[in-house]
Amino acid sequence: MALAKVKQSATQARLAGLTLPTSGWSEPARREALSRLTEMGLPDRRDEYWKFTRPDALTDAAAPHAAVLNADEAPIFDEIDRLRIVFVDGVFDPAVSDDLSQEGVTIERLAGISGSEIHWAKGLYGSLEARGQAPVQRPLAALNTAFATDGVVIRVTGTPSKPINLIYHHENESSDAILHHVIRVETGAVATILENGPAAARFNSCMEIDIADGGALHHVRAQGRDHERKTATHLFSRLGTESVFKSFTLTVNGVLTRNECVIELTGDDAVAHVAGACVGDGDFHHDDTVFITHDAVNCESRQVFKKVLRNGATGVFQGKILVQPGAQKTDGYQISQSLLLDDDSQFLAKPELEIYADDVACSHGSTSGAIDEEALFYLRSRGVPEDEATGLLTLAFLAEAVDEIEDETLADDMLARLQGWLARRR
C-alpha cells in the first residue's frame, strides 16, 4: 500500500506538467493510455522490472539537465543515401528534412495528421503498446502513447530505394522530448529504417511496428554520444506469417539508458532477431530489456547482446522468450555477456525462458568476464602494444551483436564507431 502511494504521489506530479492532446482519430487511444499509466504508476526501483536500475531521472517532473556534446566525428550513416526526417529536441524540423516522399513508401508527420478524424493509423497508434504491458507493466511507454505530440506514421507498400533516417539533435540543455512513431510494413513490402542522435536531456521514445505476411523490416539504432542524457526507449513490433524484423542497437556513452524491446511472432515461420552492443565509461548505466513471445509455429528468434564496461560503469540485460501452447518448432535464441576491464564495472543479468510447447529448441546464456589473459600475452608477444591489444580483442567481442546486421556497409559503420571510442580512451 505504502508502495502504491509513493508511485501515484509521483505520477501525479509527472502529469501535472503534461498536457493531453484531445482531439483527432488518436484521442481515444490516448486517452486509454492515460487509465493504463494512472492505474499502474510510474515505475519504481523495488518494481520487479526496474529493481537494476533507477528510473527517478526517467520519471521527475522536471527534466533533468544534460550538457549539449560537440561532436568531432561524422555524423554516423553520412555516407550512406537515406531519406533524411530531422527533429530538433523532439520536434520535427522540415527545413533540414528531406522530401517526405518516397515510392513504396507513405511518410507523415503525427502532428499533422493527428487533428483528422480518420486515418489508417487509428487502429495501430497504441494498439501494440497496450498488448505489452501484459504481462509486465511498461508505464513509460503508456506515458508515451497518452502525450508523445509529434514523430512520424509511415506505411511501406513496396521496396523503397533508400534506408529511412530518423535523426534526433540536441540542442536545448534541458530539453524533454516525447516522440512516438507508427509503422506498417504491408505484406511482401521491404524497407530499412535507421535511428540516430541524442535527441534531448531526456527522451521517451516509442516505435509501433506491425509486419504483415511475407514483409521485412530492418531496424538499425546509433544512440547519441551526449553523455548527460537520460533515454526510455520502447520498440513494439508484431509479425506476421513469414514475416522479419531485425534490429540493431550501439550504445556508445550515456549516463541512464533503457531499451526495452517487445515482440510478438503471430504468423507461422516469422524471423525476429534483436541485437544490441554497447561501450561504457564511468557514470554509465545501460539497461536492455526484451520480452519476445512466439505464438506460432516454426518461428525462430534471436537476442544476441555485448555490453564493455569500464571505470564503474553499470550494464543490465533482462530477456526473456515465452513459447506459448502451440507455438510448435519454435528455435529461440538468447545470449548476453559482458567484458569489464576493470573491478569496478558490474554486469547483471537475468536471462528467462518460459516454455508451454513440446517441440522446441530454445537456449538462454549470461558470461561476465575480463580480457583473456592468455590472448592478450599472444598478441604482446608479437609487439602488438597493450592497448591496442585490449582494443583488437574488445572488437572481436563485440563482433558476434554487430553481424546481426545484414548490411555489411551498415556494420562495417558501426565497428568504426567502437574502434573510434576505443582509440579516444587508450
Second form
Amino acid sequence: MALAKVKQSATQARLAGLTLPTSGWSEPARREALSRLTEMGLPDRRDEYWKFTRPDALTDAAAPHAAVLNADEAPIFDEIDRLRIVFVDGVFDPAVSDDLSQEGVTIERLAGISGSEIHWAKGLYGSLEARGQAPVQRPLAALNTAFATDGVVIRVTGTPSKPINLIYHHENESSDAILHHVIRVETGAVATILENGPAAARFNSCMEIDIADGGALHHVRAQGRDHERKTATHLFSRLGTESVFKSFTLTVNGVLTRNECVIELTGDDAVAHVAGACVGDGDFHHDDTVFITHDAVNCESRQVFKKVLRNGATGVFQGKILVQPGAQKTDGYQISQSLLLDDDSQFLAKPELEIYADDVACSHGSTSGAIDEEALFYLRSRGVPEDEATGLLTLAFLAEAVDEIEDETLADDMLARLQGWLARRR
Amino acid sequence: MLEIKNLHVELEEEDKKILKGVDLTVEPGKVHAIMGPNGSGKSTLSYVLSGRAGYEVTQGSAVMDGVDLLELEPEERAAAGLFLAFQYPVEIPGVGNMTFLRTAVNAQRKARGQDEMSAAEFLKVIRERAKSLKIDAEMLKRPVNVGFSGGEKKRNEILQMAMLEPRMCILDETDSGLDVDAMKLVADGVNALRDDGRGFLVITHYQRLLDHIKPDVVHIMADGRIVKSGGPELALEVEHNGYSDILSEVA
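Okay, that's the form predicted on its own, but what's the structure of the form predicted in complex with its partner chain?
Whole complex next, starting from this chain.
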C-alpha cells in the first residue's frame, strides 16, 4: 500500500535534515533500515500504536527546544562501582568516561569502528530491529538504525566485575541525539548495563540485545529529570535457550517519553522480565509499549508497570504477549497499574494476549485507582501527616515494580532516589 | 482527660443518626469499658474520636486535655496523644512494619517539637517491646498487617500503642477474633501500659476481655446513648443475663 501523501512528506522533511553515515561496516545495514523507514513512513496519530501518544515532537524535522535542568543532587548510580561511558547531547565524551577495557567484555564505540571488513557486530547491527518491525511497525527504530551517530558495541564473553553505565548528559537546549547500541551476550556470560540521564532535548535511542544460550543480561535504566525532553527508546532483545533478560526503567518527569520493548524468546526455558516505574506531574506523558513473543517451550515472561500520575499527567501502556504455535508451557504474566492522585490524570491501557498454543498459562491485569483511603486514614491515625502518608503509600505502590530489579543494591538505590523525588514534589 | 459531651453524630452519606447524645468522661489512670449490642454506636464513637471521614458531628463536643479533638486532623489527634486500636487493622502492602512504626513515632515527635528517635535507639526499643508481645523480627520486617493472622494483627496494634505511648487509648473490639491465649497476650500488653497518667476506653461486645483488662467503670451503650454506667459488676450482669434485661430496665 502506498504511503499517504502527508506521511510521505513528513518523513521526507525529517530525512532532509539527516545524513546517513557512509563509511564502515554498518553502512549496508543502515541503507536497509533507511529503505524500511521510507516504506513505512514516520508514525502519526492515525497509526494503531500511536493512538494514545502524539509522535509529532519525535518526528518533526527540527528538534524541539528543551530546557536543561541543573540537578541539585548526586548523580544516580554514583555510589556503585561501575564503568562509565558518557555521552553529552549524544556525543561521546572521553574526558569523563572510563577506560573501556574490562575483563570479560569488549566495548567499542560504534563511531570508532572503521572499515567495512569483518566485525562480529556486522550481522547483528539493525537485524533485531528489522525482525521487530513485524507485526507492529517501529519506524523510529528504523530511523535510528539508519542515522545513529554513535553508541556502543558490547560483546560480553565472561562475567565483567562491574556494571557498564551509559550516562547521558543534556547540556544543549536544542540537541537532537540518535544513539544505537548493540550488545551480544555470549554463551553463559552475564553482565549488567545501566543507563541514566536525560540525554538531549530530543533523544532517539535503540539497543539491540542478543543473548546466547545460558547468558544473562540485567538492564537498569533511569530517565529524568529534565521535564521538557522528548525521548523515544527501543529495546530489542532475543533470548536463547536458558538465557535471562531483565530490564527495569525508572522515569521521572518528561513531557514525552515512549519506551518500546520488543522481546523474542527463541530458545527453550528462557526468562524475560520487563518492569517500569514512573512518576509524572502536569503535562507529563509516558508511554510503555511492550511486545513479547514466545517462540520456544517452557519460557517465562513478566511485565510489571506502575505509574504515579498527578495534576493531569498521562500514562499509556500497550503490552502484548504473543504465544506462537508450539510454544507450550509458556508462563506469561502482565500487570499494568496506575495510581491517579487526582481526577485530572489519566491512564490509557491496552493489554493484549494472542495465543496459538494450548498448554500455556498467561494472565494479565490492568488497574487504575486512587490512594487507598483506608490505608491513608490508618497511617494518619498513627500520627503520619497526610502528605507524608500519601508519599509512603505512593512509594509502596511503585516498590512492586522496583522489586523486579534482582540486584538489591540497585533496587535500594532506585527506591531511595524515588523517595527523594516524591518528597521534593510535595 | 477525655470529656465527651452530648455528642450527636450522623453518617455523611446517608441521613442516618448514629450517636444521639453521648456523655462520657475518662479520667487519667482509669479504664472505662463500653459494652453494648451490635449497632449501638460503639465503633462509630471510636471512629469519630480518631477523626475518620464520613461522619458529621451535629451537636456536642469531645475534648482531650482541654483540646477540642473535633477540630483536629487525625494526625494531630494522634500527636496530641490519642490512639485507636482498630477493630480491623488495615493491610498496607509495600510498607514495612518497621518503617511504618518509625515514621509514625518520629512524625509524632516532630509534631510535638521533640527530636527524632535515632535508628539505633528505635531498634532497641522496638525489639524489647515486640518481644513481650511475641512479635518476631520477621513480623517487623513484613509489610504492615499483610498476611498476618487475626491474632498477629491485634498484637501489632498493641505494639504500635506501646511504641507511640499515647495518653488516651481507645481499643475497639480488640478481643474480636482472638482465642484465649492471644487475648491474654494482648491484655498483658495493655495492662503493661496502664499507669496513673494514661486513660483507656475499651470497647467490647463481650465481658471476657474485661476478665483480663479490669475496668474501673463499665458503660452500657444502646441506640447511640450511654444508658447505664456502673462498676465491673455491670459487665458480669451482661455476661449472665444478656443486654435485654438492662435495656428493658432503662427503657
